[in-house]
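In the form predicted alone, a lone chain appears below as structure tokens.
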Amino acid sequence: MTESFAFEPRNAAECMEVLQQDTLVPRGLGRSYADQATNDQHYVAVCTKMNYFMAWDEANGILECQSGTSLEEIINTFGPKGWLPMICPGTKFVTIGGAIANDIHGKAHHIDGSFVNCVLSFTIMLADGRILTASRTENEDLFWANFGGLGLLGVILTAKIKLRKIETTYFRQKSMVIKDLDHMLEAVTKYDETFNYSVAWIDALATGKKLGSGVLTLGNAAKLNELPEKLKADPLKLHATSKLFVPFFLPSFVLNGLTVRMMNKVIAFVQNSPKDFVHYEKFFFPLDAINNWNRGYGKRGFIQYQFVIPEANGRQNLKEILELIAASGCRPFLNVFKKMGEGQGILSFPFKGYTLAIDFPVSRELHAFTPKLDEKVLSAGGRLYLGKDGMLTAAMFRAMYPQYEQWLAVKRKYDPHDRFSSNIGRRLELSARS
């Protein structure tokens, strides 16, 4: 259990207010997954009402806006007008301050790469009060720190970023059955030369010959011309705001054995859809559809726990950690694997390689598991995604980041007292510990 001090800033000056009296760290929507946004006994600044736009060159497709924009808000504003977001992740509510903190990335990583290739530049306020401009050529430094910084630099005040022109908010999908982890490895390197979106759904209980069995799904941006004559009457269509929720926490016996493989059918036949069209938000944001889809997993919660590892070896290292998994007694619920392009940055999480993310419901068991999977992530050459972690060591952040001390030299220059701090920043040792 932590507790934080929350405000919610409306500009630099409130944020600084609070600065000089405590530490503080800034806070989006709250879609990571644990303590990337908390500070214990500490403040943190809720920046979700930092949400104008600010400037539109339609011409350029830029959009200048306030770090507390949502991507929903840029959709909701953008999409009538024919421009999506170029970096979607699983979720439409998260804020562009955060987007830019986490590094975000989607299913088009081996193509488009993650969010930093869609921003020119942000605004920032710093320890002292200074606002500067960072980009790719001005305080170049800190513009790389910030993605995947977890913000413990500083408050992202505003960011131009470059939208995604389309023709429609549809996109053409293709989904296969997977029989297995050489099927799964052959398909998606294959299919990565003809479609842009790329994702696939593993089957986490499966052993033996099935291992790594699943669905792949693939997809690209639908043309007009390619649109059913039912489709074309509104190409631009936007999102309905959903009345699906799950209304309070699960029993925590709801999650068992049973229940979780019946589950993982049920996933399996929805991912495996017919559908040549499909809309942009079951196409992106599947579990957007369902508010308080957490509540699912009960009071006790879950972890996502989000990694990395090379391409060379990657199949037989992809094949032990499914079978530590399987073999583990934690059970995994939903797990997602996607291939990803180059990685850029100093903390961000991506690189060329294969990624899986598993939910895994909080247990007993799984406190001690971790580290032997951390363990063996890391000797594949592998690392967590920051973004989601909330278990990893110090010691372990520090293997699986060696570049660490390139950060920490950032941080020491633009915040040499430790004035933007958090429990993860702590827990990882990026910033003091109070």
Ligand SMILES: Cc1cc2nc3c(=O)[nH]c(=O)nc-3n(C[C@H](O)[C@H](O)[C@H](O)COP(=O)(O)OP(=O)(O)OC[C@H]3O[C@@H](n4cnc5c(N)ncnc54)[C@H](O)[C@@H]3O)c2cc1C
The other form holds:
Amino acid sequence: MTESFAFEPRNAAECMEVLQQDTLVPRGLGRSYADQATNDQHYVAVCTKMNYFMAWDEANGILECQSGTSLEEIINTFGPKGWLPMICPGTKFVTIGGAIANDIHGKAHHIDGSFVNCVLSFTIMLADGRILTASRTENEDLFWANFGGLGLLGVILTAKIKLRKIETTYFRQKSMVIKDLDHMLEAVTKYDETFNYSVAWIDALATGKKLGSGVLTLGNAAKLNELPEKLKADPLKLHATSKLFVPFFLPSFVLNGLTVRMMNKVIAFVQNSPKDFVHYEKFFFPLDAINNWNRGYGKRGFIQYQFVIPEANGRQNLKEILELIAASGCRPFLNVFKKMGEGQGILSFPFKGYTLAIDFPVSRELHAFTPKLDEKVLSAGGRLYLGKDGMLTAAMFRAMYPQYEQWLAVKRKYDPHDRFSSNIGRRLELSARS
Ligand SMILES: Cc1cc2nc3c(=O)[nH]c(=O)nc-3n(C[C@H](O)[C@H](O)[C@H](O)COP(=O)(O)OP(=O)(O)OC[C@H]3O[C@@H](n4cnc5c(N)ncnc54)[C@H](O)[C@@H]3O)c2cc1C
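We have the form predicted alone; now please give the form predicted in complex with this ligand.
Up next: the whole complex, starting with the chain shown before.
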């Protein structure tokens, strides 16, 4: 349980006013999974009112907007004009500030890389009130340290980002049932060459010969001439806002071994969709269709544990990790697997290798289990995604991100007195004084 003082600034001056009294951390739509955008007993600047579009260069597809603008707002405005964000995570309810601070990635990471690849520059308010522009050629250290910088270097105010030209808001999709881990690794390697979007659901309860089995979903943006006649009538259609929701927290006993197994079968069936063309909404953001979906995990909630490990010895390491999870008794629920491309920002999560994101309902066993999993991931040469982590220790973080000293040097330069501070910053000792 944590309590912070939230305020909703409309500009840099309002952030500065608070910063002169106390520490703060910026926050977007709060879609990171743990303590990234909280600041116990101190301030949180909820930036969602800083959400104006400032300039649009149609010829080059470059949008300048305030940092509290969400991907949803961008899609709703620019989708019908034939443009979508270049990098889409699994939800559209994220702001540009949040997307930069976690250097988010999507299903096309192996082709498009992470969010940094669509950002030309941003402006940021620093601890001393200066507003600087950061880009690949101006204040480069500040630029690279903010991708994965968890809001601990300043308040990002505006950004220039590149959108992607599209002919339709549909995707040509192909799904296939995967029988085991060898099949999975062979399929992702083979199809990542021909499909820009690729993600797999893995049945993390499967063991023995079925270890690593699941469903691989692949896709490419659909061109206008490929669409079936009935979709051609409105090729840039937007999706209506979903009215489905989970009305209350489900009791924890609902997620027992049996129901998780049954749900895994349902997910496998739904994922293996026979539909050739799917709308971007279903393709990118399936969970957005159910408001308050997190209530399904009960009041104790869940953690999402996402790691990436190198390709070298990847098969053996994945096998051991999946066996460890299946034997843990921790009831892994939604497990998303993908092959990643190269990473870039100083503390950005991705690097070339295999990533697996697992939802675990919070339980007593889980607290004892994740440190074991951390050790295994580390020994495989891997690391956790800080945008989702809620349990890593400072020592384990430093072992997983040995480049942390390089980031701390930037922190000491721009925020020597730790005016920007947060719960995760304290937990992982991401402080100028450490
Ligand atoms: C259903 C779901 C699916 C997801 N799928 C993916 C996925 O596929 N890939 C992926 O990478 N992530 C994914 N995420 C995580 C999500 O994309 C990131 O956590 C993202 O950063 C959330 O953005 P936000 O606006 O909600 O930021 P918040 O959660 O509010 O904040 C995240 C971080 O950004 C910082 N921040 C926010 N605004 C600013 C600002 N103006 N200036 C400086 N720092 C700022 C905060 O301090 C914090 O450290 C998913 C999350 C959910 C809930």
